[in-house]
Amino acid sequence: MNDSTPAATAPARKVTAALVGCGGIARSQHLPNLTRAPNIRLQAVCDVQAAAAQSAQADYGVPQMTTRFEDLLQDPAIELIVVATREDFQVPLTCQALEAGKHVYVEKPLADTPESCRRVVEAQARHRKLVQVGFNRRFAPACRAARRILLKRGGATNIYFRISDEYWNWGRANPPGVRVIHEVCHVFDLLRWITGSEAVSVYCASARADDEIYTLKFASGCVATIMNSGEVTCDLPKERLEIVTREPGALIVEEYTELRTYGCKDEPAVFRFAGHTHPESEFTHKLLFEKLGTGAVDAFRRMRWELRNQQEAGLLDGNDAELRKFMERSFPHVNYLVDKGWRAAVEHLADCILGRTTFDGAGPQDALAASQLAAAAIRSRESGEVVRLKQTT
């Protein structure tokens, strides 16, 4: 053998995964992310609706499909199960997967109540497998950069976060007042992660259902205000984060596409981040967001909103096939154009399973803390009083 001939290298091992639930969030995020992640092999998809599972299998070239969750649990090759079902199924499916010796990635909110979240905390403690809850914003590049700068500047002292969208439209099937459980849980988790601290009190002031503010005080001394509204329109960017740092200065994260620094002499004044893409759609926005920042996001949102209004009013050219196809395309939704860390989150879990890094995601204990904050906010809304929180257990 010639010594100069390079030795063949074995392909890097991948985590073998299965997806249960092939609905909206699976089609918009999990299927494209799992099949594009370099450290994951998506082996199987499962849904009680055979047509949904068959469609996912065909569209993404998945080797196996089934309508029986038990098939996934009994397959020794499957190491990771991604749970993207209706919320009332998530806790029992996660617990069953843990009992079968599988690692789990489960969508947020883990459950509607702290009591249900505790079931997963206890199951993980018994079976000692990794569980990551889908609080993906921890992995958004803009949030990672902001946290790195915060740690250098003594942390946060004052935070404002706005989360707003057309919940009045897409979420109208839900009971009034539950948006804090289903959407604001993301913000509760992100603020705990940003501050590195637990909230000790929360106060809710409500103008109307799903249109309110929450004031939080953290053990670190940081205070935070969350403006939560489901009563806006989609031309408004969904999320904005403003942070005052302990050393004089501030940071602003605008729709996960732009991070602006103030008073940070050793940092650029502006960071810009590429958008999030879907394989069934074109990716011009990804490059434009990285080049132009929030101006590009604003333009995309305004364009989508104006076109939809014209379509609803019957003012679009019905003979324009390209425009009709653009309007009929469901991916990516305008809220999915920016990189909120969806793919990075599941890739991180796979790296942890492979022993390549230490777990830094949100686990069941974090889901419990977010659920306790949501429950406290609801109690404050009902009583009009500040609610004190005990340490998460």
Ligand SMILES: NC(=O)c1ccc[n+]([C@@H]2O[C@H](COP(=O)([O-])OP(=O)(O)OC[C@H]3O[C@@H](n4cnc5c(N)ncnc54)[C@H](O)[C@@H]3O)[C@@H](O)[C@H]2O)c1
Second form
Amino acid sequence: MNDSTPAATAPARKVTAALVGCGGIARSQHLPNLTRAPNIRLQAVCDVQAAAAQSAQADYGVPQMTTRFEDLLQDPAIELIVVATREDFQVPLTCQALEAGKHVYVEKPLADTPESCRRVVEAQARHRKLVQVGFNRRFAPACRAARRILLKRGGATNIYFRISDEYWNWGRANPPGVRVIHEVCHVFDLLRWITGSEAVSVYCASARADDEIYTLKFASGCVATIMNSGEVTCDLPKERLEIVTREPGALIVEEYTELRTYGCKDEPAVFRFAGHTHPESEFTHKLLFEKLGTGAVDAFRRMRWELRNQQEAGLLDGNDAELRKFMERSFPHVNYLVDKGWRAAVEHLADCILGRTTFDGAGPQDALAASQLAAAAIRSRESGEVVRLKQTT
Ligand SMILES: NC(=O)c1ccc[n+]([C@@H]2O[C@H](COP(=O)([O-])OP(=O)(O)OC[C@H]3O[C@@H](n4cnc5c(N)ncnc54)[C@H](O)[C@@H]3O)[C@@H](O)[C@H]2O)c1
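Next up, the form predicted in complex with this ligand. The previous block was the form predicted alone.
The complete assembly is shown below, putting the previous chain first.
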């Protein structure tokens, strides 16, 4: 037979997924990402608050909604459950999903304590399904590029990371001093991934609650300082990573938008990364970040801060729809426009489920390690002593 007609190709299989927890991160990331990922079909959304699930269903055209998590567990078509509730429910929901034979993507921090994280480590070992924890920064294009260069240059010897924002404005429902568990966990994970090594000691110096530094030493010999502050304003860039490499030179990642190299003769001096797309903001910021780098991110941040000052002073014209839209958050916050790897992380898990690649994300063991580091940092803060970490499994 000599048929020149191209054979009809079967559509690529997609993973059937469900999302539980339709709050802030679901609306700013998971719903837009799960409904646009080429390898995922979002079948159902679930929230204990019916209104949250209903609006997620309506806004993103999801076939089913429910307020009962059991409905997701009982649906044999659902292969993957994305859990984005809050730490108090993430462990029990993940364990139930594993027992029901589902793969899980679960938000960080997996839990408040290492003991709770360990329950997921054990459940995964029993049920042998994939579990990815939402340490998405490992999938940020800027971080992946930095790691690629680092590996060629003998690794990192000295790291500085700043993670700072208006926690005083949005995070105060949490007890003081727990930002290290909720936010800095991302940095602990990223530094373990960058150094390819475990932290052996941590020291915390605290100026006031949620405004502190941590110094860490890694088994690789690398040392790191993390500046964590929830006491700044929204015009300050939120995250900055500086790395000294073993071969003389350095790398700086600013806001996941720009990677600058120093002393790296075979690399460009500046890499720029387009922002993360969102149905409500597909092009503008992407183009600006790619062309102008962190200067464009700074401008977005400064604009929000200045507009808020004007709003508080009663100076904003009530008829200015553009400004209102920006301030009322129907335009995604700049924190969610830079590409911190959220979509690539969940697409990676779907590819693993489809057997197209092997798992390279953060698993429950990584969540446990980050949680142990946070607990050690708190012990150091309380005792004023360096805390040495035992490597446990
Ligand atoms: N990876 C990131 O960059 C990132 C960013 C922000 C938040 N997060 C994490 O995502 C998680 C959720 O944060 P958020 O800001 O979206 O919280 P949120 O409070 O805005 O939303 C949580 C939603 O889950 C629902 N919910 C709670 N318990 C439930 C249950 N048992 N069953 C069904 N629904 C339930 C709530 O009704 C709510 O709608 C947290 O762990 C947070 O730390 C991660």
